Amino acid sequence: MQNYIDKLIELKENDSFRSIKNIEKRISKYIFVLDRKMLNLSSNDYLNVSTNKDLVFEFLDKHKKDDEFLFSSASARLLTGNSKSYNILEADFCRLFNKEAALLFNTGYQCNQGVVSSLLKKGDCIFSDKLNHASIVSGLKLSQAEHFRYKHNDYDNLEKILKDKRNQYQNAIIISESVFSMDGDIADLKKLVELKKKYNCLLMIDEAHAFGVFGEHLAGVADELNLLNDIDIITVTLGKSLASMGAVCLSNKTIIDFLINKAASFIFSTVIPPVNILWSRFLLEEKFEYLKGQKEKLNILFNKVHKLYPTVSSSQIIPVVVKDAHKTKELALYLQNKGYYVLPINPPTVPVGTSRLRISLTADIEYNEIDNLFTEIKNATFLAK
């Protein structure tokens, strides 16, 4: 045991020490916290849909008689816990997406890992961003494949690797994120496209923090660049703007069929309650002109935060990089005691050297907000010492 207690020691010293946070409740853009209620800016709920008690109460009106208002599967999908409900739901994501098929999955890290672990076998290999999300890098730690991974966004590096690896291998897929979950950048998906055709590649894009956001169907960066149709494989998450859970694998039925016999992240997990397909379903078949407009808010107001307070982002995730992990921390209490829900992000999470806030925009959030914010953060001359 004392291995573990001298590990935890080192980790508070390190101000990497997680603990999980005493959050009271949650109402429209706010947080409660120890009897204090802050704007929350460290919320994934981008379109400020989980916090609608309107949108609620009238799917519960709607829907509470439905045979499938269940809060329990009580089962795997192979066996006992699928229902035309489910199938609906990924018919719904298909004609977004304009994809063959599609498969749900209990959460975005189940999702990517299934994927990225089973797909390619011995004697293939994979290209991954190296910032790529934690679920990605859990899948190509647990795959057979041989494993590559190109500097943050750098397609010239990427170009390199593939030059020197590729024809070394029968099968290839390049993985990147659309919107990058810690800096809020974009990677290039055209020069993706280009590259993976060029090197004969499948190319994967998780959409997680895009989809609702991103897109004139609300299908991501991929929806606005018109480049579903060169993209292999799409995942996205339901826990974010869609305020729901779960999440869907988009490609050909093929590679599906191939996931459904093969992801053990899918095979062997008890589905989500049939009453969360019903909520998905109701905000994207009865509520989709409200995410627009939730979606086209949200736009407005980090386009705008953007050009007077420009950082490496181009989406709603708001990186303020501090480095020193200590101070970071000291600027986040600053922060909550200014009535602004920040967190310190602090590595293992993001490299060494690059403490930061991750600031998360929302659709209710106000510009002046925002920017009394980004007062209080150059007011905070203790950051200097």
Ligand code: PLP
Second form
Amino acid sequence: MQNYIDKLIELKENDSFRSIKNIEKRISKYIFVLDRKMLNLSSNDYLNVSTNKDLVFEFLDKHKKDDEFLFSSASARLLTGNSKSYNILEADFCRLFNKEAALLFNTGYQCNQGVVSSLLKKGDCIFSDKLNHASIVSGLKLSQAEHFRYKHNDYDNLEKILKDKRNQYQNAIIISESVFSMDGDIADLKKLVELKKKYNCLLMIDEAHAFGVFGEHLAGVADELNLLNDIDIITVTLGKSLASMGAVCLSNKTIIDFLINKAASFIFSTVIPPVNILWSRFLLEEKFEYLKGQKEKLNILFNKVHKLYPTVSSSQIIPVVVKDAHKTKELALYLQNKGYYVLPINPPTVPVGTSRLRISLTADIEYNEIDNLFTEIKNATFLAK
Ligand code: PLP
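Next block, the form predicted together with this ligand, ref. the form predicted on its own:
All chains and molecules follow, beginning with the one already shown.
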């Protein structure tokens, strides 16, 4: 036991100890922590849908009599856990992403892990951006394929590795997020498509933070750039902009059939409940125009904020990099005392020496609220010490 205790002490000393916060409730763009109301700048509810009670009540009124209004699926999908709404939700996603086939997973984590670990085997290789999400890293570690992690968004570095290594392996895949979760910067999808074609690789893009925020069909950066058909595998999670739960992998029928047969995180897990599938369908099928309106508001907000506070970000996620973990924590507490719910992000979630606040903008936030926030950050003179 002592080695666990020592490790926990070390985490505390490095300001990297994680604990679950006492959050009372979330109402619209606000969060209530220990009776204090703060502007919520740490949520992935980018379109402010999850706390919209009008939508929740409308959904309940319309759908509570449905046969599928059940709170448990009581089984994996391949056993008795399927019903027609699951298939319809997948068809909705195929339509939005202009893809042949789709497969629902319980979470984005399980989706990325399952896809990467099952598609690539011994003799194959994976080229993965260094800042890709932990779920992708977990997938590449679980797979028996060789992997190479290229410098973040550095396509010269990726090409150099491809040139050196690609032809030593059978199947190969390049994996990147579109909007990166901790920096809000965006991968150059055109360049990735060019490289995947030149070096005969599959291309997988995780649009977790872009789905709902970019693209005419809300289908992310590839949609915005008209590249949906050039990307072999797209993953999205439904727990962020869609204010629901689950994740979807989009690809062709061969890949999806392969995942149904080989992705352990899909096969061996009780599928999310039907009521949740109905809610996702309700939002996509009946409230799409509302979602699009929220997306437009959010796009206007973050474009304006980028002019106020230029960073690497081109999206709704704005990093305020303080570097030092202790100072980052102090700044977060200072801002919380002023009514802004921001959280420190420390290693190993981000590289050592890049501790930061991750400010995530949501559609209902007003520009002047963010203007005031950045004035407070400038006033935090203790940062200069
Ligand atoms: N992919 C990225 C880029 C993420 O940031 C996250 C979660 O934060 C996930 C995947 C995992 O999604 P989920 O929360 O649905 O497990």
